[in-house]
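Given as structure tokens, the chain that follows is alone and in the form predicted alone.
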Amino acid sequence: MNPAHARVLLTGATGGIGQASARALLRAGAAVLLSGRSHERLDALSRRLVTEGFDATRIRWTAADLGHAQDTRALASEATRLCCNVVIHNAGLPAFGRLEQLSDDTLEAVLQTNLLAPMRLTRALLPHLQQLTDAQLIFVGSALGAIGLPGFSVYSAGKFGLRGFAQALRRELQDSTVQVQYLGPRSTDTGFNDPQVQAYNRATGTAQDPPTAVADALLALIRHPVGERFLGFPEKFAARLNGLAPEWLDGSFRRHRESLPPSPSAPTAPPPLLR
């Protein structure tokens, strides 16, 4: 699809990759459907990008909580009066550190925003985009949806769902005007690595690519509709290798596991014995 024909609606809109990603569809003469849960910081995203010169007629925003169905009911609603064709579900949590350091409340949340969410979102809106010529579904997830590294078990399994969901609705969808299609970035330099990823980063020398990256290859992703991509070496090679034979990998995250904060409940030296 021509990026100036494309009417998109964009989750996650104020985070790191999203505003990169708004700039970017902005400029290549596309209509944005700006989403997240503030109010307040959306309506100062769209006066900020209407400053920095883009078309004001070509920027609306609609704040949803997506982890609530009338909003996402709400959202879907607006998408559809204002007819978008290509819908990025860029919207997600963090989750970082050893299983037994999460709480169920992370656990749900996480679930919630990154597989749940986009699954519910895009039921809702499948009737509006089956009826156009021409529509696109793409999943922003990660190259942990195709990797599991050691401290990322939650965030991984919300990433390894919405790939295998993103693939498998590709395939329902085949003969549909629908594309589906898997954005899987590696670890992007935004403010949602906290100082504990940073350090896990430098530690076990993982490359960071500025969200501008992610948002060219958005754009990539809407003129030429492969069903999926991942960025960066070796993260790349990493996950078609680790999708033939994920037990070679096994033995590679040393480094990764004795990276991770010391658990809180690792065994200590034993007390000497009396004597």
Ligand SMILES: NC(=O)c1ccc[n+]([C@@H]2O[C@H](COP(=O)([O-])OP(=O)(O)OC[C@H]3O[C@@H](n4cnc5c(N)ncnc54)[C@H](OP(=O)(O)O)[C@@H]3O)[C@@H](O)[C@H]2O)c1
The other form holds:
Amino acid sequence: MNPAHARVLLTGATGGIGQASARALLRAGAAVLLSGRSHERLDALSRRLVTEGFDATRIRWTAADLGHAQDTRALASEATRLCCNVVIHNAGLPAFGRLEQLSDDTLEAVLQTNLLAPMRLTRALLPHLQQLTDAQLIFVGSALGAIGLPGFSVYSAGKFGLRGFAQALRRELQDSTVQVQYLGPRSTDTGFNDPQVQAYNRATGTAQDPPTAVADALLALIRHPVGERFLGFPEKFAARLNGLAPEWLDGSFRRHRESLPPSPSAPTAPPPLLR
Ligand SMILES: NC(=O)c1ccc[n+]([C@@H]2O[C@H](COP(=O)([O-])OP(=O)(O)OC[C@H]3O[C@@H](n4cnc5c(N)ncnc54)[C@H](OP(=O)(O)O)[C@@H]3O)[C@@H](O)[C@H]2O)c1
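The form predicted in complex with the named molecule, contrasted with the form predicted alone above:
Now the complete complex, all chains and molecules, led by this one.
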């Protein structure tokens, strides 16, 4: 699609990748419906964009907590009312650490925001999108949606799930006017990665892209509707290889394991069963 014809619902618009993407979309002539949880952050962002010279008539925002089904439905109604023809599912939460260090609340929030919410939002929007002559659903996944790394079990579960969802839906909708696409960025320099993740990245030699690189890739996906794309080398290659033969890579992550925060439950001698 020519981005100048795109009316884009962008979730996670207030975050690092979201803000860079909003600017890239507006620069390319698209209209945007920005979404995030916070009224204040969305209002401030849209004002800032207008101050930077972008056309205010092409910027709308609506707050929605994608952890709540009701908000998700309301967001879908607003995107339908504004006749959005591109949806970029970009909102997401991080989860880093050994599995035993992650709380129930983290497990639920991450899977809710990163997996269930895009599924619910897509289902609510499909009747509208299928009436259009051209529409695109773009899921912002991760390299970790194709390769599981120590420390990212829960995050990977959500992104692998999202990728599976996008792939099946792409095939389900192949005869329709709706394109389904998945973008797998590698580590990106935003507030998403806390100091522990940054230390892990340094220790493992993991490169970071600037958020503008992800924004450019999203724009390229709007222009050329390829089904799936990963960013960065060697991540792009590792994602493909891991899909082919995951066991080949199982022995490659010692440095990653050793770079995890120490386990709070270091092994101790088991109590004797009988005294
Ligand atoms: N940064 C990376 O290294 C990296 C790498 C690969 C993939 N990704 C993916 O890229 C996407 C964007 O990441 P980012 O780096 O831009 O992260 P970020 O700066 O932390 O931004 C996250 C965005 O998600 C929104 N969000 C979080 N929970 C939400 C909820 N319950 N309801 C609605 N919105 C919610 C936040 O909005 P508010 O907080 O304002 O409500 C914010 O706009 C995510 O899907 C992430 O998994 C990131």
